[in-house]
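In structure tokens, the next block holds one chain alone, the form predicted on its own.
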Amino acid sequence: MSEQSRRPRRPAKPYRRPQKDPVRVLAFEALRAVDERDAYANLVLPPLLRKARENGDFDGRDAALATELVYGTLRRQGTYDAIIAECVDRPLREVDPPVLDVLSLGVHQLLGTRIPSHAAVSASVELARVVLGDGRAKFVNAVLRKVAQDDLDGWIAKVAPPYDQDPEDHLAVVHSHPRWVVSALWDSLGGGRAGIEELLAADNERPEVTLVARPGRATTEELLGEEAAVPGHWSPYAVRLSEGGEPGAITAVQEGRAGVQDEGSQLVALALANVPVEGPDGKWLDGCAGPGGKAALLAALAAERGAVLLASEKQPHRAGLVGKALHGNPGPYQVIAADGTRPPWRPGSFDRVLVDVPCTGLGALRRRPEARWRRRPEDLDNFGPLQRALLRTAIDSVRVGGVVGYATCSPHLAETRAVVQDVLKQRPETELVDARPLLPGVPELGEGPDVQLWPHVHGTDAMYLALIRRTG
């Protein structure tokens, strides 16, 4: 008998069941919903967090970590995909999507948080064991150990082409935006490298939560009495919540007297409400009112002046959201479900008209980071005809001397100035009104007469506004 055969065999290690981490499992479930159902994280995550709290699985710190894991992973998806592609032995498209979600969560913990490397790898492998099985967990372990060999700057230097060689592709990888989005934003912004880098970086920052105190129903003084509340930058009705502020816990928000609304959206509504009109001023229209934020502010402003707002929204379920947002308004209003391109009201019925048209949403990538990966250049071909039709109908709907506000949460030139210029060429009875004086104190509004807001300049979503007066 040989020496080797006489050695006692080591006993096999007992199988250890994987330990379920509620925070990372929830983050994984949210990413799967975004990937599988084209859901939006800002709609999927809150009910998951609420259920976890109700079950006693989460506290405030757990919720904050889960939120960071989900949003951080989505914002940096393009950069992380490029890094993972360098660490796997197959094309990225051949990696199963659930495995890629676990890897992306792990890469974000390694490169985008302060979690120690060993803890990030260990937690990600344990998550893989829970949701993928032991076999694929080994693959996750091997990939993440390769990623852990360098930091984010080191990896970017490896996977991003030099700026001098391909500026747009460099920025796309470094700042995690599709190349066509980088190109479109750069065209809209103009200028050199510094401005576009600041804009793309701002898209990857967590936005502040901004509240609106609806006139006649709440005041900024009331909201400023809440913990972590500070004044807004530009809107007299805005209050910002610093990190950790929970809007759902504020009484005025619970009662609908205040709401969550980006300051850019508030400024659009205020500019339309404050532009001078010739003659009567009693009938206002929000022609694309869903989900109701701007309509609620306009209705409150109209009530203060004895005017009435008609809020129209094509989709019935979104019209229901508008009705909920306007419930309790101090003055009269009406909400209807109607197609803004074939409206039931008579031409020339209104003194002020707002159309915040459907768009690509490239101005709100801070809030909906997954949208950058879903949109395609061809989407512009679908939105363009609708945007022009809605603007034409809005001009038809306003009386002579009245004003239309054309707004969109996109800075893409094909959705902003191109639409306005095309429609106004066919409508000689209109003229553009300078919107800049209607946003007092707001800097860097450009040459006018239209206005483009920017996240990196104004701290708002990239809202666009053109004011159009009907002259004949």
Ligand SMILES: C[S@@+](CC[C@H](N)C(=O)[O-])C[C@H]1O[C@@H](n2cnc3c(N)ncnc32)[C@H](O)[C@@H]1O
The other form holds:
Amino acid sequence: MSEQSRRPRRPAKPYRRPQKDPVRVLAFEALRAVDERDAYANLVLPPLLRKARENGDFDGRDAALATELVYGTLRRQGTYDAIIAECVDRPLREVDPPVLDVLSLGVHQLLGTRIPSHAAVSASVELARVVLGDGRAKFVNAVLRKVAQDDLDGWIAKVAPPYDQDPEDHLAVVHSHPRWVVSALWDSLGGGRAGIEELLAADNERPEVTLVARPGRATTEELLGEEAAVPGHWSPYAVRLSEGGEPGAITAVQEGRAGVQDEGSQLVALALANVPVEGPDGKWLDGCAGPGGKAALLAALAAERGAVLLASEKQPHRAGLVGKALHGNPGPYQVIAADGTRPPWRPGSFDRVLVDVPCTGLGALRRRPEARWRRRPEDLDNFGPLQRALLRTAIDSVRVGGVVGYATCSPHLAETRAVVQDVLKQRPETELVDARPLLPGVPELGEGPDVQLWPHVHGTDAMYLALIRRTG
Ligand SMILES: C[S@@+](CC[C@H](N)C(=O)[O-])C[C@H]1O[C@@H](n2cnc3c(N)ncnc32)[C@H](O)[C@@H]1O
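We have the form predicted on its own; now please give the form predicted together with the named molecule.
Below is the entire complex, every chain and molecule, led by the chain shown above.
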């Protein structure tokens, strides 16, 4: 018998069951759903939170923390991946996705929140024990201890290429956007480093909740009576809810007299409604209406002027949402499911036409934390022909003297100016109308005649609008 085997054995550490922290487990489940099923965080999270509240696992603060952990981790994924890659000894693609999710959640707690380091590491290791098992929890522990050795700025200095060497790659890592998105946003924004940095930083902020008081149905005065409500920046119908405001609890929202709507979207609808048209002004069309935010504002404005809105949407279930959004409108309207590239209405039927076309949504990255990682440059090849076709039919649908509004919630030049220029080149019977005077009081709208809004300048989504009059 060896010397060693005769020594009294140290008693084995008693096995401790991992502690299940409902907030972290829920955040992990949400990240897995986004990863595995291509789910949207803003759709996955509410039912998970509701269930946790019903089970008595959660209070309001837990829900806020879980939401912050999911949204923050998804937004900052690009930066966190670069940091994790420095701390593991194999390529990230060889790390199991659930392990990577636990690591990213841990890195976010360490570098993106005020949670103390030791608590962030131990909570992540407990989570790993619950959802991955004890073996992989050790790996998580080792990686997070390395990450905890520095703060976010220190890590960025280590993992981001220097700005002077590769500005786009640098910004992509620092502000957690895919490089191609940085490049596209910069092309559209123009200017130097400061502007693009502000824009990318704004994309990583949670947007305020903005309400619209639908004219003739609710007033901003009524909404301003709500807790935490302040006037909008630009739209006369907008009211902003500061942190903690709960739109679903507001009576006017429950009754559909008001809705949740970004001010950029309100401005697009208002500009189209207010652009002068010669002659009759009784027939308005929204050719891509689902889910109905702009249509509801247009329909309310149309009602005030004795005009009728036809809201058309290709997807029947989204047409159903438009019907719900317009329900209770004080004036007449119609909702149909129709393909806007092969419309059932006669050419030249409308005085005002909006086409808010399907797009990459690169102007609304604040709202959809995972969207930037899902989009591919190839998506532009799919949207381009559809956007052109929808704009062409919109021009066919408006009468001579009437106006078409072409809108996107993307500032990508391939979806904005390129589409408008291409289509107008083949349509000599059209002219661009200066949209800037139709957004009174809104600064920094560029040289026109089209307008591009920006999150970091206007606090809105990056909506684009070109107004096109049919002249012959
Ligand atoms: C950007 S969204 C419109 C958002 C809407 N204006 C609002 O404010 O709620 C584009 C819509 O166009 C619809 N769409 C896509 N292809 C279409 C087509 N060929 N004809 C009509 N609508 C189409 C999509 O289903 C989607 O609902």
